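Below, in C-alpha cells: the form predicted alone, a single chain.
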Amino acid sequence: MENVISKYCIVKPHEVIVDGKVDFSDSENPEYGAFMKAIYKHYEVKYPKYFKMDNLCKVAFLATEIVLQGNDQIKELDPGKVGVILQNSHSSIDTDSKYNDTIKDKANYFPSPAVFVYTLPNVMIGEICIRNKFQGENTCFIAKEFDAEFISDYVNGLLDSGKIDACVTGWADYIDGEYCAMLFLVEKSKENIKDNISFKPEFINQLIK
C-alpha cells in the first residue's frame, strides 16, 4: 500500500501555505516574533507552553499546528504509531549561541536553565510530541538542505515495516531571523481519500517549488 500526503504546510516569511494555497498571509508584522505571534492567532491555538519555546521550536511547533488540524483520525492512533522525523540545517545553533553568551564571561556568569533545556534540535521534536501524546519513532536529522530522497526512504521504510502508522515529517529551521518549515503529515493510503500525493521525492520536490 502507497504512502501518501495527506496534508502539508509552508511557513516561510509573512505567508502560510496549507495544500498549494495561500493559507495566511501578514506583511505587516515582519519581525519573526511577531509573525508568529499573528500565526498562532489566526489559528486559535492554545496552548501557553508556546510562549516559552525557543525560536525554532515555535516554527515547527505552529507548522505542526496546522498540518493535523481538522486531522481527528490521527487522534484515534495508537501514540506509539505515530513519529516525527524532521530535517534542518542549523541545529539549535541559534539558541546555543543566546546560552554561550550567558557562560562565556567569568564576571557575569549567568546560565539559563530556561535557555539551555533548547540547546538540542530534537527538543523541538520533544515539544510537538508532548502536545499531540505522539510516542512513535522521532529525530532530526542535519543536512545542509532539506533532501527529499532521504526523509521519503526513511519515513517509508518506517511505515511499510509497521513501526508506524502515520508521520510528522519534513524541514524546519531557524537561523539569525532567517526561518522556514515545511511539515507533511503522512499516512498509509486511504481508498476513501482522493487526490492522494504519494510521499515520493519527485512529488515532495513540486509541492515545495
Given for the second form:
Amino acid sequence: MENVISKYCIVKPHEVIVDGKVDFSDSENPEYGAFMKAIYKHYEVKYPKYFKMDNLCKVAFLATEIVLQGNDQIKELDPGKVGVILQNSHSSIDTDSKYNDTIKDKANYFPSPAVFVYTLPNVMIGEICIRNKFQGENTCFIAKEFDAEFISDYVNGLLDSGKIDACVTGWADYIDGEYCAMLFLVEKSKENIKDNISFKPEFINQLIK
Amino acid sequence: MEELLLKIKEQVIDVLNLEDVEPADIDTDAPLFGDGLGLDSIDALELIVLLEKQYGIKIEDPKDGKKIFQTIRTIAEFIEEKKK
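Mind giving me the form predicted together with the partner chain, seeing as the form predicted alone was just shown?
Up next: the whole complex, starting with the chain shown before.
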C-alpha cells in the first residue's frame, strides 16, 4: 500500500500555498514577524504560547496548524503513531546567535532562559508535538537543501514498517529574515480517498517547484 | 508603589512576550502562574533574570521565586523590601 500526501502547505514570503493554491497573501506586512502574525490571525490560531516561540518555530508551527486545520481524523489516531520528521539547513543558528548575544559580554551577562530553550532545531518539533499531543517518531535532519528523496525514503520506511500511521514532514528553515516551510501530511493510502498524491520524490519535487 | 506596579507590568509583558496584553489587563493581585497569566517554569526563570537585570536583585534559591512571583504586588513588595 502506498503512502500519500493528504494535504500540504508552503509558507514563504508574502504567501501561503495550500494544496497548490495561494490560500493567503499579504504584501502589506513584508517583515517576517508581522507576516507570521497576519497568518496567525487569518487562520484564527488560538495558542498564546505561539508568541513566545522563536522565528524557526513560528513558521514550522503555523505551517503545521494550516496542514492539520479541520482534520479531525488525525485526533483519532494513536498519538504514539503520529510522527514529525523535518529537515532544514540552518538548524537553530538564528536563536543560537541571539542566545550568544546574551552571554558574550561578561559585564552584561544575563543568559535568557526563554531564548536558551530554542537553541536546538528539534524544539520546533517539540512545539508541534506538544500542541497536537503527537508522541510518534520525530527528528530533524540538517541538509544543505530539501532532499525529497531522503525524506520520502525515511518517512515511507516508518509508515511501511508500521512504526507510524501518519506523519507531518518536510522542510522548515529560518535565517536572517529568509524563511520557508514546506510541510506535508503523509498518511497510508485509504481506499475511500482518491486523487491524493503519492509521497515519492518525483511528485514531491513537482509540488514544491 | 503604583508607579512601580505599572513598571513591573510593562516589563513582564515585554520579557515574556505577552501578546495583546496591556498593563491594565493584569490584575495586580491575581496569581501570575496557573490560572492567571498562564505562565510556565521558563517564564519563572525569565522573571528571575528580569529582577537581576533591571533591579540588581539576585535570587539565590529559585525556590524562593514561588513566593516572590505570586502576583505583581508580591514582586513589587519584594523589590521595595530589597531597596531598603
